[in-house]
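Taking the form predicted on its own, here's one chain by itself in structure tokens.
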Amino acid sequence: MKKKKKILLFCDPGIDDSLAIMYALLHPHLEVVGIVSSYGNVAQEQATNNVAYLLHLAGREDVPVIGGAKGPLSGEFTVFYPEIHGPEGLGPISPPDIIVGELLNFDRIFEIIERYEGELTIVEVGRQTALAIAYILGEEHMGKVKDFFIMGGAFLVPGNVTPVAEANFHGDPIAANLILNKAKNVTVVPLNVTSDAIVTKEMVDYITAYEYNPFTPLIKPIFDYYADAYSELIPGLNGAPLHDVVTLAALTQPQLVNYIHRSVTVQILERTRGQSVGDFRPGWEAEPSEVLHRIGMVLDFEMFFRDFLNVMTRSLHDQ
């Protein structure tokens, strides 16, 4: 039997984050050992309630929920996106107030890392603020993480919040730079990969034709809301990209994404804020391996959708 990959998930649900949480809990080869909820698509308090709601549906209240960041390191005002994710982050769904048994203190992150030293993957699909704070407060612990998968950046394609910047890196470029500077074994899954993971309403209709698990009734209304929002943003787009799900899928399927290795930095000046920078010039000379990041470049969409279909139609009892 294939050994499960242990993941500590940093997120800000949000529709695509919520689908990623469902995917992670249903995946037979992933073991979610904790979730860190932060601001981003919605305020931190709402993100935490959304996490608790999804864990409640799954009967997985055993998964620790850790309070992450409430705003960026710069202290700037945070802009939320209700037109994309809905006023409470789940599209048209107003989730009930689910009481988290205990919203755990930030130190639990370090306890989880110590417990799973050398075998834990941190997956970050939101702003990198909480992850940066973890480095500021406990860098000696962070070196014991096996690897990092980060959804962020945009290489050789336009951004999605400015012409040059993707939302996660733009939301806190100081934090993103800190992570890229300090973390080891980093895989960056950027917009040029995730924007190709376009799932259509017809695909979701197929996935939700039968109630396979407690998430099934939730998938269609939240996805339809998300897809309708994208149709306004990008006229003619038939569906919506699942940025955060791709990041988790890339962890479980090494052949899903083609990669190159470059050193990545993030711009912090206002005009280029959040722009991800790597050297893609012909004749590039390799830098020391310890400063290189693995950057996703091309997605195998057919492989992605087969995997998404198989995972989202699983029962929670099929683990």
The other form holds:
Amino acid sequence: MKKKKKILLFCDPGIDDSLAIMYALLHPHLEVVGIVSSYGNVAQEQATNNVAYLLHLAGREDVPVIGGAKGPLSGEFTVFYPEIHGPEGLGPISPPDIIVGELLNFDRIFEIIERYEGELTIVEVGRQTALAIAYILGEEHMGKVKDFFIMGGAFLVPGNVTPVAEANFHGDPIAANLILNKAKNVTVVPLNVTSDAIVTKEMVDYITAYEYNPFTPLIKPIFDYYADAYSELIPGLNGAPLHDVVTLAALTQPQLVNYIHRSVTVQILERTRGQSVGDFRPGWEAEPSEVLHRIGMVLDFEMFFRDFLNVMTRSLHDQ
Ligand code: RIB
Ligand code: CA
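Same protein, the form predicted in complex with ligand RIB this time rather than the form predicted on its own?
Every component of the complex follows; first up is the chain already shown.
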């Protein structure tokens, strides 16, 4: 049997984050060994409650939940996105107040890294603040992470929160830069890839036609809310992009995304805040390998489509 990839997921659920959590728990080749919940699409307390609710539905209260950041490193006020993700992050659904069995101390992140030394992938699909704090508090542990998959940035396409910036990098550009500067083996899955991972209402009708798993009843109401929000944002768009799901899908399928290697930095100030920068000029001079990041450029949509339908119609018992 194929060995499962162990992942520690940093997220801010949020609709596409919630679908990413479901995808990860259903995926036969992924083992979720911890979830760090932070502010971003909603406040950190709400994000944590949403994580707890999804784990409870799956009967996976054994997965450690660690409370992440409540705001960016700059100390600025955070803007949430209820119009896209719903007032509580799950579209029209108001999750019950699930008490997280034990909301674990931040140090638990380092215990998980030590326990899975050399085989752990950190997947970051929210603002990068908590991951940056992990570097600030325990850099000696961070080198033991195998690799990082980060949803953020936008290359050669417009941003989604400003004309140039994508939401995760814009939310805490200081944290994003810190990670891009310090982390090794980083794959960046940016908006130019994730915006093509469009799921339609017809795809969702297919995956909810039968109650395949405990998440099925949630998927249609939360997705429809998200797709309706996107149809207002981008008139004519049939469906909505699952940015965070495709980041996990890229980890499980090496051929899903086509990559190039460049050194990435993030703009911090004023009008260009959150803009991801890499040298795409034709005469690009090769940079030293230790500063390069692997940047997603183009998605194989057919492969995403088949994989998404396949994973989301699995039973939790098919693992
Ligand atoms: O820009 C897309 C990202 O911002 C995703 O992680 C989504 O959840 C939103 O917060
Ligand atoms: Ca997210």
